[in-house]
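The form predicted on its own is given below as one chain in structure tokens.
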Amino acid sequence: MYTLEFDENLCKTCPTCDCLVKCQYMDLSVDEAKEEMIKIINGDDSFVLQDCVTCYGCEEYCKRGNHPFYLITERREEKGILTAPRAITKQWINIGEPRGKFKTGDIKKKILSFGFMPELLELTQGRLFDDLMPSYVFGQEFFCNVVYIHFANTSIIKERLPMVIDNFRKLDVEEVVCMHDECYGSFASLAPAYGMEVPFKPIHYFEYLYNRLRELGDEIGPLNIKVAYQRPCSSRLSSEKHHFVADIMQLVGAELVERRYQNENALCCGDVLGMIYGYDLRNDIQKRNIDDMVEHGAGYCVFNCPACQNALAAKVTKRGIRPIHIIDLCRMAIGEK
């Protein structure tokens, strides 16, 4: 069984303990944060194991690359601290179970991976993707399973992710453009953290979009709109790619409004957190987030994750903000939508 590569000395010598100090759902001083992390490292009880809402944020806040959230998730599972009722956890685990039913296109050395999100199939239209389509994969056999860290269930990930990686290996691909950043995070962050070899180069679709827009630069018409970006929890596992949001907006002539809940301080859509911890938490997150967009004059809410868009599209629309996926925004800029 794969084990987490974690250096406890990096935590014990950390001068800031930002992983917990910066947490938006718990209030800890540096000394308190260090004390609780040492408890977690030693396998002792800590209120953090009860209060963590699984926003993934500490993975980004830790600048030493020591994976505090993965450790918290490991300890929760070891102690049987469930983040959701067993029935809900089991339901989610069953959804992602490999069933031998998947789709592949005309496989080349470079492919698009849709994981197990059918909404992504509809987004990859037009010139942005005509250099890759129909080289793609879709289905549970290519589903990264990272969502189960929300449910304190790394054992499922350690069982299934190697199988997913092996399915890509069998296709003999060299580059995989991940159309969901949770999939990218599984190959670029989670797999290496557990010592899993990834035999291909994962590419975040933001990076792909940016490069394609530059290739199609003569066709871009500046949009001249103000936008707020809805950052999903999954992007915390690929924070080194977050800069492409601003880079893409600059290319398409969209102004990212300066607001409180962006970049490291972003709030997720709240949907999974609400399902696990209750509607009060979800409603509070969503209200603060959308109020922030409205107060700073955003005309559009730009989405990355289709699940976030499903959760918030109607709500931002009621506040006078147009919801749009970042791919559709890019298609607008080249005159396709």
Given for the second form:
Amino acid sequence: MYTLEFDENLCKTCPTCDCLVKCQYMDLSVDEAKEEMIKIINGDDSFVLQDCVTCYGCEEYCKRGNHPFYLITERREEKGILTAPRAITKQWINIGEPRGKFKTGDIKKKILSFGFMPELLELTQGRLFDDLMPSYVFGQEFFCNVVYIHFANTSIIKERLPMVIDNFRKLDVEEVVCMHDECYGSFASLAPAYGMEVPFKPIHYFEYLYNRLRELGDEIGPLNIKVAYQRPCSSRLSSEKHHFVADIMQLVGAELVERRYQNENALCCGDVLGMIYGYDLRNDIQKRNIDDMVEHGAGYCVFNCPACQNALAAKVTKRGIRPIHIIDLCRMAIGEK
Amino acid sequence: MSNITLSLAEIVGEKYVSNKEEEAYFYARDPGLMPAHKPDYVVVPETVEEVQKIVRLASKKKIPVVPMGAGMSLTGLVIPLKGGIVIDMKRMNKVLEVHEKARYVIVEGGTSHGLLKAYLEKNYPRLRHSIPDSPATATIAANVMIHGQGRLTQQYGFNSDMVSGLEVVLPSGEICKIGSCSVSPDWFSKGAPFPDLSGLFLGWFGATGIITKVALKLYPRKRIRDVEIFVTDREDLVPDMVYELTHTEMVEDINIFAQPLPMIFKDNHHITLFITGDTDEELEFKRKMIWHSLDGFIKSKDGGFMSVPPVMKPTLLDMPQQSVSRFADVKKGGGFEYSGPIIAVEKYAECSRKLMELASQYDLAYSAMARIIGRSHSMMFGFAFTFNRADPDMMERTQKALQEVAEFALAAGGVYWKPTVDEQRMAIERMDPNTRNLMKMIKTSLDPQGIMNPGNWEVH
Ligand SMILES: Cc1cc2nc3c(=O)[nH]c(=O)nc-3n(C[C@H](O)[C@H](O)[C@H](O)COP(=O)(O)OP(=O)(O)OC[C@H]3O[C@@H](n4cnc5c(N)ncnc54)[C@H](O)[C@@H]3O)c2cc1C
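Having displayed the form predicted on its own, please output the structure of the form predicted in complex with the partner chain.
Next comes the full complex, this chain leading.
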């Protein structure tokens, strides 16, 4: 059975305990944070196990290479502390169940993975993808299953993720361009944290987009627009790739507005948190986030995750901001949109 | 041509009467499971006078008369069990008057829900009626005749509760006005403050008279509609959830469904809530109240609001909602039938367990679909099965399952909705004897010859 590789000493000797100190939903001093982390490490009760809203932020705040959120998730599961209503968890587990209905394109050594997000099939069009498409996979068989950490359910990940990795192995691919943060995070962060071997090189699609845009260099017409970036929860699992947002914006001539809720301090879309905790938390997050975009003069809200886009597109539109996926923004820059 | 055909042709014109085999074939059945029986004549009148003349002729010759709307009630109510004349009401499809400020409409007895919806949307965008999820051809008169339910039923009761006047052709051929319209030019009430005579007709399946005009109450149509879905794995808690939701008085319609496929719906019960508002502010305020009303269940982890993806919304917000019709073809071969007793909301878990038990016992594809009636006063719980018409074994299994539903529903305290003749008989047997006698008195005084939709509501 796969177990989380977690170095307790890193926490015990940590001078900052940023994982909990920086948490946007709990207020802890360094001493309190250390105390609670030690309780969690020892398997004792901690209010953190009750109060954590599953924003994934601590995975990024910890700069010492530990996995505080995975540990919290493990402990919650051990103690039977549910985050989401059971019906919601069941629903997601059912949605992700492999049913033999996956799709594969013309598979090459390098492929695009859409996981189980149908929106991505629509998005990956035009010259940005013409050197790879139709080398792609889509379906539950290639769905990374990371979302279950929202639901404190690592068992299902331990059961399904190895099968997913095996499905990629069977395709004999060398490089997988992950079209979603969760997908990338599962192969670059979660699988290694649990000692699962990944037989291919995961590539974050931001990196792929950035390189493609550079190749298309001359064809880029600067967009001259002001944008706010909607950072998804799962991007906390691959924070080392976050800089590509600014890099891409620079290439396409879009100004990322300097706002309060950006980078480490970003707010998620609130959708899953609403399912788990109800109206107030979701509404508070969404309101603060969109107010912030408006206050800082963003004309566009750039999405990375289609689920965030589903949750916020109509809401930002009502506030006069145009929702757009980052791929569409790049296509706009090369005159395809 | 027979004498009767000739007489009917004189009334409606040759084009609108038939005793031909091909017409008889179609008018002998409905899309449900009840055995077919051919009519002797099919006639399609256009005016009240024509209806009167047809009924007078039938009365004189003692020929059965069966009024028919779109034939979508599925339980054999338009099958001419004893032959005779089927009166297809579809040509009487006019919207006659809309009283905007008094919020009611008067339509002819064969007007469809689809037509009224389109008419109001075009001419009175601030008014709406309680549209059921039946195919848009379903008629308003038939729907109130069978005490149907629609989008506004949670707020205002059965669609028949929204009737504000009737014009009926009695079995003798006379025209009778029911409600305020019997003494006033205005059709604002079907009874009050006088004795409510609408009960002599509504619910009788045409066995006491033919509706030629219906006045139906209209309601404010808000500019925006939205939908939320609360999911739970605790069927026993559904009534408590509905109680909280109805307490808010902010929900337009409450439907509950449970089905094994697609996978997103497996294992859970889905309380679908529709909300309306003229402004985003109004809508959001209602949404907030509605979400909060279920906070307790979210905290105890017994349920939560699922994320409804934008692609799913148009299907859910569609009126009529066509997902039901799509379900009808899950097994291919287009067979769909449901038994939908009206029953206390507290019985939700019992009904749902029974449905799953029957589906597994008879190996059938199923869907539970309930609609809340009034502020949780009762619900229609649909035990729905889909079957392939080309598979006689599957049809038989469906029939058996539905028969068991009928027995179960009555035993569980339910009352049949649009009952088949067998279910009517079972209900009559169980009925309080004095009520039964009263029904008999009404039927025999209005239709002494027993020519109106015979076989239905017959008390022996
Ligand atoms: C997919 C599907 C979904 C459905 N969803 C709903 C729903 O959400 N809500 C709901 O209420 N129903 C629903 N139904 C059931 C049914 O279709 C409707 O109730 C519909 O309104 C019945 O109208 P009809 O014109 O088809 O009736 P018919 O079947 O033609 O007639 C019903 C009864 O009324 C009598 N009748 C017809 N016209 C007259 C008249 N003018 N005067 C006197 N008697 C008359 C008939 O003799 C018969 O007894 C659904 C059906 C289907 C197939």
